[in-house]
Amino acid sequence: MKGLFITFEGNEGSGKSTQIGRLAARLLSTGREVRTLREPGGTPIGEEIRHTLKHSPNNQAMTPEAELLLMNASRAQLVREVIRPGLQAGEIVLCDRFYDSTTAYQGYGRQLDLKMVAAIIDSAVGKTRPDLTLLLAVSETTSEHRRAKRQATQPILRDRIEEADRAFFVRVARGYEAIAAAEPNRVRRIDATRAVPEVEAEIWKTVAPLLGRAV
C-alpha cells in the first residue's frame, strides 16, 4: 500500500492549523485514513523538543546552529517513528511544517549556510520527501496582524521564535517563495489572505487528483 504525505507551510498565522484540521475532516468523510501531525513535536520525544525550542524559560542563549541540530533531531524521530510507518500503511499523512520550515526560518531567516542546512535536512529525512506541499501565503502585515489578534484572545505559551524582529519574518517569508519557485511541481502556493472557505475550496481542488495515488 501506498499513502500520501502532505505538507502545509507558511508564516506564523496564515492559517496553516485552521486548514489541516478541515482538510483532514473532509478526507476522513470520504473513507481514508488520515494522520495529523505538527513540526516540531508529532512524537514524545519531538514534543519535549518543542518545549525546549519554543517555550522553554531556558532558551534564551540558543544559538541558531543548535534551533536547527534541534528541529531536524525532532524531525528524525517522526520521520521514523511515524511518517514511514503511516505511509506504508496507505494512510495520508498531513503534517504542519516540514523541512521547508528548516530552510525558510533556520536558513533564509537566521541565515545560516543553506548547504548545510539542506545536508543535515537530508540526514534527518532521507528519502521522505512530501507528495504535495501547501504554502499558505500572506503578508507579512496579515501576519503580524493575525498573531497579535491571537495572542491577544487566546493567550498561549511564550514562543520563542515568534520573538524574532519584522526583518527575521521577512527573509523567511522571502526564502519560502524560493521554495516555490525552485519545486513548482511539489510547492503550490496559496493565496491565504482570502476567506477560511475560499482557501479550503482551493485546497481542495489541488488535492482531490492525488487521492488516487494513496491506495
Second form
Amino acid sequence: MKGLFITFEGNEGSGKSTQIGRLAARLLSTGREVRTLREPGGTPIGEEIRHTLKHSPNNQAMTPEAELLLMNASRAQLVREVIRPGLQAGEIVLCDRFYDSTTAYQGYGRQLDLKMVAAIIDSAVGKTRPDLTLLLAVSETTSEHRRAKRQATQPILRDRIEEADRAFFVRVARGYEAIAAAEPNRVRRIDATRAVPEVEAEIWKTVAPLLGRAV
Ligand code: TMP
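Alongside the form predicted on its own that was just displayed, please also present the structure of the form predicted in complex with thymidine-5'-phosphate (TMP).
After this comes the whole thing, all chains and molecules, with the earlier chain placed first.
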C-alpha cells in the first residue's frame, strides 16, 4: 500500500490541531495506519529544537537566519527518522506544518531572501514533498482573537514567535496566499472562518478521493 503525505498550514489560530485530530480519526476508521506529527518537533531532537525556538529563556536574541536553520534542522531529522520510513511502510502521515511554514514565516514574515530559503528547504527535505497541503485560512482579526483566547485559557508559556507584531502575521498570511497561488495542484485553500464541522467536511471531501489512489 502506498503512503500518503498530507500537511496542514495556516496562521496561528487557524484551527489546524482540531482539524488534524478529526481527519486522523476518520482515516483511522478506514483501517489505514495514520501518523500525526508536528513541526518544529516530531522527534526527540526536533522537540529540543522546538523548545529552543519557542520557549527557551535564552532565545530572545535569535536571528532570523538561526531561526531558519533550526526549523530546517528539525525538519531534516523528522524527514529521515519518521516521515520517509512511515511513507515507505504505507502510512498516512499528517503533519501540522511543513516547509510552507518556512516560506511563509521566515521568507515572507522575517523577510529573508526567498531563493535562499528555498535552497535550505531543498537540502532539508530532498524529494520528500507533500501529496496534499491543506491551507486553513482565517482573517488576521480571527487569528488574533483566537490567539488571545488561547493565551487566556492555557498555562502561561512564553512563545517567542507569537511575540511578533501584527505586520509580521499579515506578511505570513500574504506568503501563504502566494504559495497557494503558485502551487494550486498541491495546495488546497480552505476557508477556516466557518464552523468546525463545515471545515471538517470540506477537508474530508478533498482527502477521500486520494485514498482511492493511495490504496
Ligand atoms: P505551533 O506548533 O503552535 O504552530 O508553533 C510553531 C511555530 O513555529 C509557529 O509560530 C509557526 C512557526 N514556524 C516557523 O516559523 N517556521 C517553520 O518552518 C515552522 C515549521 C514553524
